[in-house]
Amino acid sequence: MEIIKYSKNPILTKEDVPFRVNSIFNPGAVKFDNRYLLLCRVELPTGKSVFVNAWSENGINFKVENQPCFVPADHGKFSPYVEWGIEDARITRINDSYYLTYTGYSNYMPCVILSETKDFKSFNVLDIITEPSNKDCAIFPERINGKYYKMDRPAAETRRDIWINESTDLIHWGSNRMLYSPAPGTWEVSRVGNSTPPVRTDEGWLFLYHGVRGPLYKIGAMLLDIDEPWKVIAKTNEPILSPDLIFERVGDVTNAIFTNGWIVEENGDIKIYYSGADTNICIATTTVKELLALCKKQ
């Protein structure tokens, strides 16, 4: 088994949303209350994005709720920083809380917002945890040597690298280190960014990342040291998912596969929820064993 795209993709389009939207895409993903949950980004007719829940018993057939669950107006004193929308949530469970890291967009450029929920009905906005311009942020699911860690992707002049930093309280972050830079002359040369929250494996922290060359967005995998997560152990030199189907190539953002949500089952099976061309939600399946083998092989 390698990475298999579901033959009946896409599994969600705007026709599946029971209220008017331009598109549905880029969901965070988690198992919650014995069901599969996608926290989907939907773009409203105004052009601004909000979040809506979609639920499934089997991880493939999802039903979208009748209204958004989380919108910019829910952000209180942080509302000026999400005035243009909230985008692309990553979900990390720590103890009995679920932490969302997502992009807040406004006239002040993109920055990362941290919110907490226990039920995906009400959300507590904790703080802005990066300065602009920054996005593609994911938190590790446990403390490492007493510290929380997160990855993000600051924009610095022409640089678009993945960075890692640490915190004692999830709010104040420091000890910034550059984690990974795009490989020159390859499929990721233009920029890279974190895609999914990392998961612990016997061989290190495994996560997906995206790479861009020109207009082409593709997905790779990376493995970090379990005790020193700022060290890259192995990675895929070739993409594991690429846009090659019509609904992945034609849409609001052409030639783009993007993911910020996956579910790793207890038996090691993986469901990757990705979007094609920013207009739908699709699924691909693989295993932890397969991704580790691809990282080490390449």
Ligand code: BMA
The other form holds:
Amino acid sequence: MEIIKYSKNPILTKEDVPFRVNSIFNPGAVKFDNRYLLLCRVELPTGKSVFVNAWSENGINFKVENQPCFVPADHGKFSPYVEWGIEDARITRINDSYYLTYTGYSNYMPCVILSETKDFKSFNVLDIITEPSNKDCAIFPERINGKYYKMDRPAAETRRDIWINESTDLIHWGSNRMLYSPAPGTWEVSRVGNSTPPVRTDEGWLFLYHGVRGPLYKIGAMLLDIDEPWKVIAKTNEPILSPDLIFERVGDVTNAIFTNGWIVEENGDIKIYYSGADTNICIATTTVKELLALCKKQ
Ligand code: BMA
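Show the form predicted in complex with this ligand, please, the one above being the form predicted alone.
Time for the whole complex; same chain goes first.
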């Protein structure tokens, strides 16, 4: 099997959180100080989400910190746009900074917030980088022909497509292009969105995306051209991860597998951190080689 779900999933549930929460799920993932770090979304009993760090030596056994590290109240003048919570961070390292792109949820509906941290203790909120409704945003880890690129997923009337756009300073974005539309008649027909930040491979920019039909959230992989990242060069036609176990099907949102964080090791091993039913955190492993082969096979 190409993608292996860990036999002892889930690796984190609300019982592992030292303070009162409704759920822990949808973590961004990064290696920091030779340890694995998950920047987890916890939904508080109020129903609003905040972020908490969880640390691990081996990428499997995580310890959740005693209190949230980043909350709506840390957003200063941007607070009105995160009043209902912050959700689903993608983390991209550029030089010594870690950039977080995440959903700010409020009366104005979801929009994407950009923050920067160097230590995952203090976070500098830089700006709101999309109008609502928009979410599922990930920044590429390096400039391409002098420009930064990000993907996002505007909710444009009835459309739910992945878009790509560019910037010279990470704050001001333009040159919007449609990147990928759901394939008609398939598992992803209702909506697609970015899942994990893209990584450079010999064959192109590789990332995971989610596709939805009806209530079913599944994960696929996609490959973009290295120099012209607005061009999809290969992708999986079938999902690589689907909800089938009880803790992936039953929970706060049934039949949903969602990911916004992975670790791609230098040797090509991949740890995908995903959530079952918006209720827990699980892990699946694969390799860059496998994902490239799956993208090209289909
Ligand atoms: C998406 C996001 C995720 C969530 C998923 C499944 O639209 O809101 O936070 O995990 O739906 O419910």
